[in-house]
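The chain below stands alone, shown as structure tokens; this is the form predicted alone.
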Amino acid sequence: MHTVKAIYPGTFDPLTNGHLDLIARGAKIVDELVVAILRNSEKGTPLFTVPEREEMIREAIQGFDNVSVTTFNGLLVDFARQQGAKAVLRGIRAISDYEYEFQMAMMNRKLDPELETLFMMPAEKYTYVSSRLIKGVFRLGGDVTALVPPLVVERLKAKTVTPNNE
């Protein structure tokens, strides 16, 4: 039988809602998914370490068989080709998240023509949601509850330093 291996990569610092939407319907279309945490990212300097970011997302997954995180360095094909990956699930909100995934898809074809780039658009209520947005947003005070997960609240709340407790 013919299994589909998938591997979902980022950065995820933190998780939000939207990782999760791609994460739940990609499960469904593939029989293993990968959440694999870069931890080399050229994104400047993370909230949470790797550490961290993958104990979030293993709380998060609980429930999704199908489902497993890890991270990784280097080239994402060959991690992919590591992982016996035959597709990377990418997840696209805006016209200027297509032009840089199409451009990475386009150099990962490039250096392993088998593996293939699954683009998938998340939940309309989720389109505008990034993670640079909700470190930005939460860090002047406001309310992310509705676009992370409960646990990645709690982590965020235990990162803030507040004038009562410097």
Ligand code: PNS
Contents of the next structure:
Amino acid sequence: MHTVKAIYPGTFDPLTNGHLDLIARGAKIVDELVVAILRNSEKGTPLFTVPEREEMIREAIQGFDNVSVTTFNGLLVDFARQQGAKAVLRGIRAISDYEYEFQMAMMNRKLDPELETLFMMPAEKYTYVSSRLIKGVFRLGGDVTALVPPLVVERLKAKTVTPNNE
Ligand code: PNS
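Now show me the form predicted in complex with 4'-phosphopantetheine, since the one above was the form predicted alone.
Now the complete complex, all chains and molecules, led by this one.
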């Protein structure tokens, strides 16, 4: 049987409803989707640890029987090969995402010509949502409940009351 396994890689600091929307769309068109959190991110200090991010994603994907979550280090193409995945799923919200995504997709193609990148667009209502904006808005007291899963809201609240987090 011809089955397609795809990796949905990212930082997920934290998971947003935009990510979740993309997971739902991806899960409909591939047989198996693996959400993969990059452990050695160069994005600076994350708000959530990798195990915290993994736990939030695990809870959020409970309703999908073909989606799992794991972490990876190093090159995405190497991880995809190890996993036997034929494709990488990425979301594009706006034209501004395109340049970065195009470069990554082409670099990954150069590194492994067999691995395809699938781009999908999240629902319009999430096109402006990013983990970075969620953290910024929440820190300043803004309401993000419609934009992230309930557990993420809880965890964001818990972070702000824990000393030494800023
Ligand atoms: O959520 P992000 O930060 O946009 O995800 C970026 C990610 C994790 C997909 C990307 O940084 C990545 O794949 N890193 C792994 C290292 C790698 O393979 N680099 C070469 C690809 S350009």
